[in-house]
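Starting off, we have a lone chain in the form predicted on its own, written out as structure tokens.
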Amino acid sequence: MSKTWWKESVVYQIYPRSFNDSNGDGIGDLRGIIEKLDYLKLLGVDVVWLSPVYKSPNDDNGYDISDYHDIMDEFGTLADWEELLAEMHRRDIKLIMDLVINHTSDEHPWFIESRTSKDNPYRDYYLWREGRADREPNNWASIFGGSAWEYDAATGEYYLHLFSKKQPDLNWENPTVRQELYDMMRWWLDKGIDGFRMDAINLISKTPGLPDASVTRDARYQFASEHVFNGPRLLEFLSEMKREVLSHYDVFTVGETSLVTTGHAIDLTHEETGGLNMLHQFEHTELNRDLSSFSPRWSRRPWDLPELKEVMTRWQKDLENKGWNTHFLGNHDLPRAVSNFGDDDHYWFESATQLATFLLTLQGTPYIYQGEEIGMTNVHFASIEDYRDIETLNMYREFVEDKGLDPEAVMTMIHAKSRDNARTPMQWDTGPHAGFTTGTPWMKVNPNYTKINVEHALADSASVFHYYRRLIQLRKANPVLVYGTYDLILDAHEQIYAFTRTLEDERLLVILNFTPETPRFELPEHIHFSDKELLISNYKVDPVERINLLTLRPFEARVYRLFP
């Protein structure tokens, strides 16, 4: 397996609206961001993920696009993004910037254009439609909920939206629009960004004629998944593009890719013949939605460790030396990684912790999502008033005004998977606001910031954020935790999570206790040792301990080195 910096690194994801802000008018920004640098720089993180800071009407926090070469006003100037590359390329960090090409702004110049006529130049750089018999073209769900279509007046057509109405989907059956979106590609690049986080990439191809979805659910609109996830030119797309952009340059992609298999992966992700370096997969963060349910996305029910094991095991063996895996616990999309896979009260050190050691030690580049490194958690938010996220209010006023279900079962709903988990400010120190802002913030911050906080986390040498920080270096300082294959054990066990990692003479073995209970690890006789180092733990251990056989307290996690 080829050796490369990006394989090597660990990168940490910012939103910048909720990230730092330096102007006091509640909104993160590019000079909150300068700001907090050396923040980063401690922690050792190598690449920062910069979710979109574009000119955008923020009907879906800045991704929608309307000019893809200026920034938000809310966030600063080009000016202010320069010195801000330039301070993290002075400290070695690198810079990723989310690149949204599946679909734009209805308020970016080419769809503004586009619906002016039906003869316009622009029209097919987006995908409009003839309705049928007074309705829409055809009966596919936006993501966000209702039709994928809307109908536009000044035409009478209807245009696609997979996301908001106002992200309209973008016609990359049309050369020209993949043509201006590679020129727009070599602008961020020329300019020293070293690579690119794909948004939604794998639904630029659609299937031809957009036939109907199959009718999976009792509603009138239908997730079109067989149309347009991983369509028929997904692959030809992005062979394109890496020919005719991003082998010219020493960057890294990595794809946001919901519904893919491990197939789908080496086919994007294999080392000569894939257009993506790396891609998320969203499996392992879906094990508790409830498929049966009216709503998947917002419905909870209980998974197992063995569940967890089993995808993240397959995922680890069938990519392994043919692509390249991301790891990934939390997002600006999902809920928080303590209070979805741990426990964010009894146990919220241990737990995040634990995640944090399972996080960094499989094979693949690591995701770090902002907050994430000092265990923020969940908000729990009483009222829908206090909610921002456009998902989340549309899924609130179909469930209670137009399914008429009980707001309060709905509210509980929110508090345990409302992409606004992962977007309530960072909470730097026990200040108004957090420290994040002097002003009022844009969203309020979770009220457990005067305990979870980064003064405090800096402070106390035992803290989550220095934890983090150990099994960094710990990564850095061994090349098995990068390149070494996974192997797992104890896989029917429904507790402990155990494997190795193993480069040529080397091996380490982690055990992980998912639970809050204290089970037996009894390690299988086919591991033989001479001798044994602990490298790291999140509860003091005794050295000389046996691990042929001991007992794991509540979220227990150890990584040890064993001699030959």
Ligand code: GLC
Given for the second form:
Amino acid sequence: MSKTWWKESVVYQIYPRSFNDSNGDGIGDLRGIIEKLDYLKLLGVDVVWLSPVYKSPNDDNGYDISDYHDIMDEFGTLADWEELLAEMHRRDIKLIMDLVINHTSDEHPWFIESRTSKDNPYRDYYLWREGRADREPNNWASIFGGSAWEYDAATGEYYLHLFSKKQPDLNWENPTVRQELYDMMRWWLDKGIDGFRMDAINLISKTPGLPDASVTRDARYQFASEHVFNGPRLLEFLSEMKREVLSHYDVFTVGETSLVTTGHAIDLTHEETGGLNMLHQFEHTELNRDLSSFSPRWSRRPWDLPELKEVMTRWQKDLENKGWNTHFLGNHDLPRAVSNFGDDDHYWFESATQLATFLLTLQGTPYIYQGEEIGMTNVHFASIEDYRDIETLNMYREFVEDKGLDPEAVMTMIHAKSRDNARTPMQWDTGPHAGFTTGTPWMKVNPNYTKINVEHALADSASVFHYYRRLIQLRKANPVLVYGTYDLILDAHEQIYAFTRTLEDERLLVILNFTPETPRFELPEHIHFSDKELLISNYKVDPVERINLLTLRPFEARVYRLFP
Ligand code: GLC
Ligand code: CA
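Now show me the form predicted in complex with the named molecule, since the one above was the form predicted on its own.
In what comes next, the whole complex appears, and the chain from above leads the way.
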């Protein structure tokens, strides 16, 4: 397996709107990020992935871009961005930009032209179709609810939008579109950025002819996964992009890819032939979906630990020496890691640190989402008025007004799964609005900021923050944590997730209790060692304790070095 800097990096994701507001308008901005770079340096991350900062009408908080070559007014100017990049590089932090190229905003000049007439030169930049006798061209559902088609009176045709109607899909079949996007990518790369996170990238190739999706649920519109994900020309488009653009720079790419198998992932991230370097796949975050529900996205089902081990182990072993994994427990689209996988109430510290240990000891590049390093949790706003996310607001309207569901039951779903859980402002201190802004924040702060905030975390050497920092140092000091082979032990255990990492004659043992219970850990006999050294743990551990048989405390995590 080849060694590269991006395999050895730890990435931190910034959602700029919610990170830090420097001018009191209630919206996080680029200068606000510059103010906090020393904080990120202290944490020890190597790379920042910046969610979109381009010009945007913000229908989907920047994931709807109206100008790829400029910065959103609320976030600052291109000069601020240049300064951000320079300040990051000065601290040896790399920057990867979010690249949203499955769609643009409907306010992008290409789309404004495209909708004016059927023979406009930009018409074919998007996917326009005639309707069928008073209905949409096909039965596809938008990922954000309703039809994936919007009728446009100017020319009497519909355009495709897999997300909101203000996010028309680009037509990747048109080579001119691809060349325009490649030029834009080069423009950013020539400014010295270190890579891209590619938004919804496995949606760019659709089944030719855009046929109806098979009917899998009792609804007017159907999720057309078989026609929009991992389409026939996906690998070809990405190889072309690598050949024409990416291979000319020392950068890395991470694709956001829902609904991929490890087979797809090997094709996409293969060292020689893959178009991308790594992917964000979501199997582990979707374990709690009830697929028989009318809306799996918002449903909840209990899952057990062997299921999680099966998913993680399949990804670890299938990609071994072939592709490269990423690891993340949260992002701007997911609930907070400690609320989703841990216990943010009784065992907040223990489960936040146990999950951190899990995140940073697997093979693959780890991604930390802003606030996770201080254990930020889900938010439970009582009123829908306090929510901002378009997906959440669409869902509330659809479930309450159209489907007639009980509003309280719908709020419970939102508390568990809304994307706004991850988007409440970063909790910096105990001051008003958690020190995020001196004005009125664009979304309310989580009321638990008086307890969970950076100020407290920095001052307490036993905080979640300092535990993350120590883990990152551990990863840097031990290449076995980056390159070592992963092997699961105790695969059927219901409470303990344990595995080894091995690189030549070095071996580490990771023991994680995923429950509030106190299970007994028994080391399998085939694991021989002459001596051991505790590298990190989230509880005080007696150094002479024998690890052949031990009782773990709630959400306990330990990493040992085993000497042969
Ligand atoms: C990705 C982004 C999400 C956005 C969507 C449309 O899934 O992570 O935030 O809404 O793409 O761009
Ligand atoms: Ca601001």
